[in-house]
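Next comes just one chain, in structure tokens: the form predicted alone.
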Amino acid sequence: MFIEKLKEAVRKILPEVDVVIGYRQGFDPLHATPYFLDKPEQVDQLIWNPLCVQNLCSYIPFLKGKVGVIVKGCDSRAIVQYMQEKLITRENIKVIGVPCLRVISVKKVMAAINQQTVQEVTFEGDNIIVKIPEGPKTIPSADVAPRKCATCQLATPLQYDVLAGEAIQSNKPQDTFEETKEFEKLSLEERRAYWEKEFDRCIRCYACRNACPMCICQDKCIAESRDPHWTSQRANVTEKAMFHMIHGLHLAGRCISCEECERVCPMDIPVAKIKKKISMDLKELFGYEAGMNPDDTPPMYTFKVEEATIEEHEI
């Protein structure tokens, strides 16, 4: 079984690191939770299934010593981006790769079962079977997958020291920005109205920032800074929009499309759309995608008087 291969890989890595970050069962059958283990006897508590959605790489920049981490394909882009930005020393990270074709959105599952109590969860083929008080409910996994899985480019991680299982090829979409381009067909007024409605629900909890693997300056975040005091804590649409725009622009050329920001939003605001738009522009202007090649230099890390792909406006 795959889980046994994963546990074997962790046991192999464990003597070489101070801690391994994986997943274990959460507070109910529908949730997995990050698990930090440093003893062999803890390995048996590891789990792996499509509910293991968190990007565990988010913890790496804040940990000292040598770290082992379990990563999916989309997660591995964080490792590459950390390498590009010199945020980690690759020799201090042991990456355990897990092939993955799709994860599950807990929010979508709960909506499909009308928020009922979950008693048991199993997976059979391409279905998730959720046992609720009125009986088991079978749901196609594709119906409850997050939007990011539809445009996933990496079924197998880019970086790994040990691969738990066989490498698999993902069905790469022809255009990963199709949804963004469709949204841009709306008029400026329609787009403004859309975002004002979405941002009006924001409660400024900063869950999107806290979950983002590339937001590594959280203790000095401009959203909470009083020196300099660029934004306020006022609960109006203007201030909320300001925070989300700053968050998006700070990820220009750095967003790895893991969409953790959107997954954790308690108000279901599609904040990943903002980052997706910026990522599309970066690809069109510089031919660059974050976290894909450790030898690349992020375009925002360089300066050129003239850019080959950017036409200057005449004044």
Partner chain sequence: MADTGFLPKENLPALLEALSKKFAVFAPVLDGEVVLFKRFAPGATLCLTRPANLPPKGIIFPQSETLFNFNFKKDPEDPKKTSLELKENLDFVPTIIFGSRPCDAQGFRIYDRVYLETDTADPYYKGRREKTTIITLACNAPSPGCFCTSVGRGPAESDGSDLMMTELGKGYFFEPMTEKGKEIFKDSLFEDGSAYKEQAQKAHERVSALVKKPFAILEGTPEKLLSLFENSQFWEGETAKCISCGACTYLCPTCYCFNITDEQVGNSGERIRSWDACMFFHFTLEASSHNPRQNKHQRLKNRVGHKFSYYPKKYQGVIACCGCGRCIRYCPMSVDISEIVAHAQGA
Second form
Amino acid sequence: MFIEKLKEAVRKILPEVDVVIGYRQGFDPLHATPYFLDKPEQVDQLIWNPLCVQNLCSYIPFLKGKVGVIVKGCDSRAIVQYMQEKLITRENIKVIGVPCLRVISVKKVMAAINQQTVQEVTFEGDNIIVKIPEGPKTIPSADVAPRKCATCQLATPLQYDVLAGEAIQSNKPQDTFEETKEFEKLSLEERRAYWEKEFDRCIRCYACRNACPMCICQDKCIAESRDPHWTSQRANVTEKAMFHMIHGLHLAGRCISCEECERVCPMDIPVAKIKKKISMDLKELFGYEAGMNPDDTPPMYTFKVEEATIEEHEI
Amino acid sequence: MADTGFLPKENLPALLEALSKKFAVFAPVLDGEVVLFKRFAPGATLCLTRPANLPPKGIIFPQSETLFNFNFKKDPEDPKKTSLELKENLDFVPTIIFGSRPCDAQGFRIYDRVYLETDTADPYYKGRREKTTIITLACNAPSPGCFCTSVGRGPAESDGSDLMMTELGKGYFFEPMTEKGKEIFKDSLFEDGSAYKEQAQKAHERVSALVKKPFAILEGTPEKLLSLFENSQFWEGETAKCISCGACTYLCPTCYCFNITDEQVGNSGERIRSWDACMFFHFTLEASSHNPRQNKHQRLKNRVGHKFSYYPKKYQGVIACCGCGRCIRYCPMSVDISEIVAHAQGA
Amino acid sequence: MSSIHNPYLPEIGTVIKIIDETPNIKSFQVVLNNPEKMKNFTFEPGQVGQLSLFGVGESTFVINSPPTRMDYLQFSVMKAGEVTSALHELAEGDQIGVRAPLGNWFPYAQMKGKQILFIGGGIGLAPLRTLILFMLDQRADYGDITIIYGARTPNDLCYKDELKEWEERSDVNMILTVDNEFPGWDKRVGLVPNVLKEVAPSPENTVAITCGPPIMIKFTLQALSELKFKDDQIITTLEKRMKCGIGICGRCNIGTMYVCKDGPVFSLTQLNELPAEL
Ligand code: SF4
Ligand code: SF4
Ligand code: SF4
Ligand code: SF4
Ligand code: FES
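Alongside the form predicted alone that was just displayed, please also present the structure of the form predicted together with the partner chain.
Below: every chain and molecule of the assembly, starting with the one above.
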């Protein structure tokens, strides 16, 4: 059983660190919840399944001491990006990598079962079987996977100190930003209308910001600060859009596409779309993808008089 | 007129349309996968099968509202002299919240003690509250995370509602709880409901039994939480996974904290009141940069403490959590307030 | 039109006088523009007010003039954040918003006939000032009055004219101190809590009222307990970030207590019952 391998890896790491962050069962069978453990007898509480969705790396920059963390492929780009931005001391982090081909979006499952109470969840082959009051419902996992999994190239994490299980290769097509390009074909008015409708629901709870592994200055965020006073506390679409644009731009060349922002939004706003558009531009302009190589420098962290990939305009 | 009523399902839109003529009617509608209270318009698709993601608290306590406008006026005789004009914003319209859940209505009861039952009543809350009639739908199944029966409420709790409705097969059974409720109830669309009373009662009991019970009793919990106040190890452990966002507070029907800020353009501006949350670092940050709740465990401790200890100590034992489960259901990290309370009870 | 009182709506007042107390503290004397309201304005010593600069915001200050002198309301402002910095830019004649009085007050009725010991540091003299002047205006009601007041340097002492007056009075025992030696300073040198220990006032039939920076308070409370003051003989005022000022907005609580409404004045006995979250 894979879970035994994972527990073994955690037991091995535990004496070397102050805390290990993994997953345990949450309040219902559909929810996993982050688990901070520091004692061997806690290891048996650990779980691993496609519902272990949270990017546990997000906690690391705020923790002192030595930290062990369970990391999926997509999450591992956060570790790489932290290294680029010198936000962690790599030696203090013990990365327990887990191979992963796909997680499952709780929101999508909940939509598929009409938001009912879940009594039991099992996994069989490529299906998730969810027991609701009217009986078990079998759903193909691919139908309820988050968008990011469809094109994920990182079946094995980029960074790990121990790998639970065997390294595997991704069998997914490369991300060609199809969805973003399709969206860009809409007229300005259509796009504006789309975002106005989406942002209208935003309650400015900042879950998207705080869940983001790269939003490390959240306690100083301009969304709340009056110094600088760039946003007001009005709850209108303009202010909300302003927050999201700043959030997105502060992640230019830093967003590692884990799409936590979108996963956590209680109002179901597709905020990762904004970041994806910026990531696409960054890739086109600078040939850069965040969180892939620890030796890279994020393009917004440097300045070159002439960018190789940007055509200069004559003035 | 009968004490209770029955409304066949197909007559529901007609009722809402009739009410819309006299009131601003807010009802739960589907927006993508999210259920939100919106101004009812004929043809809107109601979603009455589950509680709204966001409780209707914003209808009485908007996420952001203007307390007053201010205006600096230059004296035409002496432009150096300016006078100042303030204009309060206290006009409220008769409103109906249709299809709230018992926990949503309970939320307003939690507010009432703080906003109304004080010598400095809040005129904005009071104005809207008094003009609002709350029509509540008893739940016919608990949602994931619900635990209302453990905090002294239940899926058919009527306190806080003006008119209760229960879904029974082909229609809804209605029971007015207040004078305001009786007013609505006068509408001729209602049939006599007396034949359904018992059936409704049975439905309430059935659903009540389905709600999960994370803890059996709450006796002694306020004191227990206070005694744990300085046990930072306990709180750090319980809150390690919290990311200190505002989802739990903004979605909570009983969380009532706010911020006041000024905005000005040119010679005029407004003082705004907007939702705020004790989970945010900025909430208690002082100008000196001292922050009494510097760490997230202190902040989540305040949230749990406020609901399960401070508020009940202040208000005759009433728990300021109605068990709606929203903070559990939508927490990005699946922090479970009922689990924290249960752990505290056992600590 | 609203029939009920709107506790969020400030009264408009005029700043009639600004006094530079120290390099970063200014006092503002404010008169409400509506003469009727000014005439009927009442408050108790220790109560606070919210000053509004429209467009910037509000901030809380104690009314440090006494209720026995109602020509104006005085507030002293130390420059720290957005609102206080903007207040420092005001000129005499400028308009300002006032929401007052808010909060509780010093239990002066219970202090009658007792010896009074004031211990203040820096701007912490502001809340004491209202009570000192109030007591001096009704001098016969109280026993000995001792004031121990200190600041970092002589320049940082507030209300310098009054300090001189109080020093000259025979019915006030005024003790001034600064943290370090300073050219031209011939009075005591030393931190307030240490000076308090040197002076060693008797706790017999005495009430100690203290206000100052948190670190001073901490050691002052220790010193008072060494001098055998009991907790219910010690009174202090607390500060928190405030918004509504009426116990609703939720940010100034310590456990069940809202500093804006249940405070700012607390006895040490009351403070000890509160959770430790200062
Ligand atoms: S998580 Fe969603 S609702 Fe909350 S601030 Fe972000 S976009 Fe808005
Ligand atoms: S408990 Fe959950 S919803 Fe609340 S602040 Fe923490 S992470 Fe956010
Ligand atoms: S604390 Fe959570 S469960 Fe309780 S009322 Fe608020 S959102 Fe609902
Ligand atoms: S829990 Fe926090 S945000 Fe909610 S009402 Fe209490 S103090 Fe306010
Ligand atoms: S300042 Fe709002 S509750 Fe105290």
